[in-house]
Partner chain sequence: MIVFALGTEEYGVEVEKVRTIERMQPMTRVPKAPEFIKGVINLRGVVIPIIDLRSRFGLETQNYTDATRIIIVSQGDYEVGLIVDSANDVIDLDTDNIDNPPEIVGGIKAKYLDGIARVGGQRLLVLLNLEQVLDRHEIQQLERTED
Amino acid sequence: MELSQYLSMFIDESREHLQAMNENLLSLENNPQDISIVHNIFRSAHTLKGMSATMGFEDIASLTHEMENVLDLVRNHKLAMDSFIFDCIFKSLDSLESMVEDIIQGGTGKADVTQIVASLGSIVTGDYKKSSADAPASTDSNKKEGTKGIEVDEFQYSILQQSIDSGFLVFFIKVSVREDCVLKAARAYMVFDALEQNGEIVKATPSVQDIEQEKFDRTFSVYYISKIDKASLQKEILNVSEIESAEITTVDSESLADMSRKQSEVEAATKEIAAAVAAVAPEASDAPAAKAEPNASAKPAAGGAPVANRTIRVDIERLDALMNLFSELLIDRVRLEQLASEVKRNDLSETVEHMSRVSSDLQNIVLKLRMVPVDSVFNRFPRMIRDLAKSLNKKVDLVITGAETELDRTVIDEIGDPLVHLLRNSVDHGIESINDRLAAGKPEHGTVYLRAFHSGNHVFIEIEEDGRGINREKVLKTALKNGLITQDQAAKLSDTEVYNLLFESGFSTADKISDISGRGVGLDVVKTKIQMLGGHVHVESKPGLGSKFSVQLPLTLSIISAMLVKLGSEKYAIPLSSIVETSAIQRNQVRNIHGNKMIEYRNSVIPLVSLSTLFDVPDFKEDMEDETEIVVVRKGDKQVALMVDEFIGQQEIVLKTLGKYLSGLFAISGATILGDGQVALIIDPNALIK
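Would you share the structure of the sequence above as one chain, the form predicted on its own?
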């Protein structure tokens, strides 16, 4: 059987099962007595094990097998969940995700999971409770922990033993590079170089080849023979930049013997897993052996996970091509409609009308194909917030609303990283510590709200927390210190302008730069990324009450309904989704308030914007008319009236970007080609409403 044809299916389904396990595990943590959740996690793990065994990814199969053993005890009421078990299973899921990611990158999905497997094994035997009780007892336990499960072959074992007998120092070194390290392989090379100047590396995990190709997460381990002492060795390693830690354990004969025993256990476990894997295929399907393997993955998936069998997966590039072809078709349709209206032949008009109806239905289908709920991005955040809160010793609730809001697939793929940064920033710098919250009269649980909603031709994503808020004076002080503004400018800046300084490159008000986030460290990257997507980000804050980051994103690559208007000889399109009403006003209805034109509109007073002035239209001025047509547009609960020359009518238009040379034009989100071949600029009403 050619397995490569099933690889993309395996990857997609693995991701779904891992996501389901993460979500269910979070639910279980909040409700540990609900055994039905354990059943769900068990089914996902079992399915993943069968799929990976069938595809030949035995490390994934081995790890999920160990997870199954633990979950089996829990679902049969033989074991109660506790924080150690939760952490261990969460770490297992992290490792599984790394292995699946390795497969996506073209790797083999292999990873050193012996430590996690050993931890899961200790849960099954109950030894983990004893070891946690004995943990501070002696350094010997640490030594054994450091060498636990390290695989060395007979030859390497012999070299290590002879080195110990000859009086050399043998170390097991576990090196971690910093999370933000850009060139991990280069840093690992520098560590290896430093080590080889003072001794000999016997064994590296992962292999040297994998490390050179950066196929490791953040840590790597080596067995090392040297004559220099442990402290000097640690100093040598930590001298390399971006190395976070170097745990060094001295290996003696006893450790080696223990290691040898562990190796035997690993081999025995491998045999057991192989037997279990072999048993998966027959139980998964009654079909002949040659055809049983694909069914082995299909059957459990259909039975235990939300994998719909009435869907197919399509390459996004094919959808892009379909979208481009359809947008060309739409321009031709509009042209045909215009010609039919000019020719005035009934048979032609009827044909064009029928074609319009069919293409409208087709358009809806094509658009829906590309739209993906933001839930696909949001669903990874509960786990991230949980881990962050735990590592910072804070209590944080994440409230997600509007996860069903749909966004173009290309935007979905890009928006994840900026949101991760904003959320980490909110938890790290926004939410106070438990003591600070209690001292401020707040509940000890901080709350981070993550909202998504449509408004006009845009999607808004908001990240709001009820933390301490941004310190305005501190931001100003830092901006003055960095020379971003002058003293005179500082006195005139509004709160919003001050907070926007946070998005300046390299700006930070953090007293201590943490490895989680720094308010300012990286916010410029967030802003740049969102601007690349054609969006905007702005921040609001109230001292002591919290901050809100609001990200505005366009529905790119889409076809929208728009109102075409004329301004003299120029034509413009206003997205229909932003329009509240069209109307006409007399000149005497316009009021001047503090130099701004305003009109009364439905028991309120709203601003009146002159588009001809804004876009410098040469052959049209509203001031020359006694009666002016207006288009009332909205953004959230704010409204503005736009003055136009003439309404042309409603039309489906294809959004075309203006290219990099015309990017960033104020209040223009793109252009479209009309049926007569003329280009009309598309107005961005959200930019006109502050």
The other form holds:
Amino acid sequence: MELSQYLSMFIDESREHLQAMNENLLSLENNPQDISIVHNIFRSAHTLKGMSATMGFEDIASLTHEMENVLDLVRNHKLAMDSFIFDCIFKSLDSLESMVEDIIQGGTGKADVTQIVASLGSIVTGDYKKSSADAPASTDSNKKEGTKGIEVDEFQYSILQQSIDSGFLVFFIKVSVREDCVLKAARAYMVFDALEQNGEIVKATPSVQDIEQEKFDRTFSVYYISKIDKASLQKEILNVSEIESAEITTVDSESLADMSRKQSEVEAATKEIAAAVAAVAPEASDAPAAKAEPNASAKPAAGGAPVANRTIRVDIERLDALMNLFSELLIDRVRLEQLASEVKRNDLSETVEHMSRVSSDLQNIVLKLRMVPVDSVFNRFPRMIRDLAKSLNKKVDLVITGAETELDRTVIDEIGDPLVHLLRNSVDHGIESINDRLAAGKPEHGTVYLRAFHSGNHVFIEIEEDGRGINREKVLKTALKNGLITQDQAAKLSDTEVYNLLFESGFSTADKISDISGRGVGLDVVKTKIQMLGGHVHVESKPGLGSKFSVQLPLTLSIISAMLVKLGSEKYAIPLSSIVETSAIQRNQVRNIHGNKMIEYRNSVIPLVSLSTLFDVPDFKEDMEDETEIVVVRKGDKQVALMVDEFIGQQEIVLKTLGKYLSGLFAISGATILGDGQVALIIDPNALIK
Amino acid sequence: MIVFALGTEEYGVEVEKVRTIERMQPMTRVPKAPEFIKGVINLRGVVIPIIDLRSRFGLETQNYTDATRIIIVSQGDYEVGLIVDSANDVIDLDTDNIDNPPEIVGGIKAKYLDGIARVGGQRLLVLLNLEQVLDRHEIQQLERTED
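Having gone through the form predicted on its own, I am curious about the other one (the form predicted in complex with the partner chain); can you provide its structure?
Now the complete complex, all chains and molecules, led by this one.
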């Protein structure tokens, strides 16, 4: 079966399931008794396993399989979640994510997950408890042995499988040394030596290093590939002195898979401690089980299957094609409208009018199709904050509001990184350590608010925390040191201006730049990125009470507000974002300074640019008018007045490129298609200001 | 080959490079662009620059007529429209019938041509070298000389 055509679907769905598992796991962490959440995670894991196995991504499938084993125990009340299990599953999710990422990058999705598989295995067998619960009491050897499972990883598994297939014998050998054995390591070494003469050891439990350092109790086990038969093998091993017994099991391909697990269980059972753990474990899981019962029974009533998202996926290129077709339709509409007004027949005008209304509704829908809730960006933050808080040893709650706010797909794709940076900054620098918080009379838990909301034609995203706030003096000191401002300026700056210094490049108030973020290091990058998206970012802060980063973004990149102007018969668009003001001036207000035309504008003198001269407009000259309309545009703090013939009005326009052939045109940044199908060029005011 | 006419001569351009052939339609002038770029049009939602082939080859310009067509061609990354006097025909060409371009004194520079093809008994077809026609370096040079 040709699978590549399903790859993008697989990737999308895997991401969704991983995201769902992450979210569910987080909520389970806050509410560990709720078995219904475990059911959800299990379902996701199960689907993911099935999908990846079908697609041939065996590593993903096997790791999810291990996860499922753990989750299965949990949902059947045989195991209670604890922080070790949470960490372990989170880690598994991370590996799965990186494997999926690898597939996206064109890789094969393979990864070494032995460690995690081993930990997951030890959870299933209950061994990990031993290591945590009995660690102080038990010896080193016990601990080591406990955490190591007997599972084989994917690589070893395939070796075993191949060996069986090619006619070798595969044995699982458990060797016990005598209780009175003095040099356990030496004896083990002799066994290994004997074995290696006749075959190959694939995997030893505990690991070979541990055995060499005598970090094992009385038994160790190996997977062994050989050609000699079971009996002579046993003889070989028992030839080594001080060996009490050698249990040899022949492994065939059927038993290979569950062999690894069963054996580890058997092994666990043989240990004295295991009995104690076994007694503890049910107790531990009994309590939550009882509490979880009502939940579990309530759930099926609500319907076993998860509520399916009633959505379909559409390739963004198809949407673009739809948009283009739609502009075609608009042209015909305008033509029809003209014809209707010429023909002057009532029925026709009514029909055309109705069609106009329908098509403008359609237009709105087409534009909305490109909108995606910010949720798709926000949903990875809870996990990030959790890990961040954990590694910084802080307690942080993330409160997200407005995740349903919609933004254009193009903006969504770009906004993730800057937000990650700002959030990290807030947790790292904003929120104080637990002790500092208590000392300041604040609750132990810091809170980071992440809000998104619409306002006019913009979307605002705010990141606010109740941390220590920005230290004005420190910012000033660093700015002075880095030569960003002078002493004189420093005294005059308002608080907001001081805080905005954070966004200057190469700025950091952090005493020590941590690997998480340096406040300032990278904030300039954040600012650049957001500005590139046509947005703004600014920061507010109250010392001791916290800071707030506020990001203002345009709804979409492909549609901008612009002022349409006329120069004779030609129409041009000027982006609203760079327009300061429009007004009209009299001819006698124009001054000539050094041969350049200037006008007085709000207590300053700014240059006056004749667009018609600049663009060689054939049928219009400002010189012919007594009064001229002007558009004042700005770039940074510089301003220029552009003379135009007539204002048409403000309009939302769809940005189009002029194509490669016309790249690098002077003062033209693109084009748009007007309602009548005509192309209007978009003026780039930045090019007009030097 | 798509056959089109420019003045009295017939030209050919490969079918694979031609996207569509359009009638003349309103164009938006692009200021500061080389003179032979007549403007841009909206072709089903895509903005496409239009080159007047006569002016590109330095032939005398003519008024557009009902027969005037815009041939939308794509060459590499470029997608442009070429204004021609008329688009006539689609023919198959035998490569054996293609000769190297001769020096045409006072005519179109030979470098814009791929060759001359004989079709049937009488017709001579000039094969256009789109790559050269759309070469941006030359355009930039032209711009510079204009400045």
